[in-house]
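Only one chain is given next, in structure tokens, and it is the form predicted on its own.
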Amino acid sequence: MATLVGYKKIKTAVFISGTGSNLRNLIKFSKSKKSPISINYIISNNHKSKGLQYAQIFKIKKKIFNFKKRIVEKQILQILKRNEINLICLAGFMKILSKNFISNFEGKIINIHPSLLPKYKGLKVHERVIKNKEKFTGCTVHYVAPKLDSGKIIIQKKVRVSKRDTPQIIAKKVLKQEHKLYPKAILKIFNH
């Protein structure tokens, strides 16, 4: 990806499923100096998403869409364009974007997977690493490929996995560490 030109920040819509606290990390990193991007749209799946009161929180424009529909996915395209948005993060998003999407905005889709990838892609990830007895897992931030979680590595982060764990024990360790390698993946991503 390019680098910024002068200091003009690089519009960025998250979508997200959940809770959305990728998403809170993620805007507090926007409003930080050395940050390259502003958070200027957030899309959901889920009208139930927690993530979405950060929107009337931070005053971010936001669009829930009913993925079902086939047309979805050109409403947001035209959405994205009339945006101005450059660069979407997925924070937990539960839904798999489609070939002609991710052409559209080619090398500028970027996600957070919470496991070591090539390892674990998909689901349950943390009941797999149990029951596979792993000694480390962690997250990986990839850019989007039409595959499913198999897009190029950006950073990841390695977390301990001890005999006690439980899949909740790990999901915190792993969030935790994925609040602070998403901001290092932009920045590395725009060689800050």
Given for the second form:
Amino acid sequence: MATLVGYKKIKTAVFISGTGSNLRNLIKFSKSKKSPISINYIISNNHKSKGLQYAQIFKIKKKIFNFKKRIVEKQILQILKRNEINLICLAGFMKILSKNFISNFEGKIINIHPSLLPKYKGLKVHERVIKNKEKFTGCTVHYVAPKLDSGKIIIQKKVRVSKRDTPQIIAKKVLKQEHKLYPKAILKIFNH
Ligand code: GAR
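Now that the form predicted on its own has been shown, please provide the structure of the form predicted together with glycinamide ribonucleotide (GAR).
Time for the whole complex; same chain goes first.
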């Protein structure tokens, strides 16, 4: 992973699909003095994504793409290059990026996942955690590799599961920790 050169912040794109609470949190973090990154682009696969509001609020460029079209990744790569993006943070982004796309950003795409990977890859994580009567779950920030939720782990945080927890309660508890963990992971990557 690139190191921070001089005082320039690393230009970062955040990919979202939904609410964007992690995006909002990363924008807030990026504005702090200690942040090695700036958020310069927001990409979504979904025009209904609530998180897109933050593009307007914080005056960040945004673009929505229909990922069903093959040409899309090529177009995104062009945009990222044109905007000198050097880091991609996936934040609740629900599409799978191709091997070719990932190789164009080798070691520069990270993701946050709401489980203690390698446990509970994929979707419906909290439902499966409850079904298996887990006492702990958590969240993970990891590098993105072509195989889903399988790249090298950067940092994790454990969250206790109580007997009466519903998937919604767990999601809320985990998300709260995600908001602390994503900035921590970025600081760790850039040796801060
Ligand atoms: C987060 O819990 C994130 O970990 C999860 O979606 C939520 C997005 O919330 N991501 C995945 O499940 C990726 N496979 P947000 O839109 O409020 O940041």
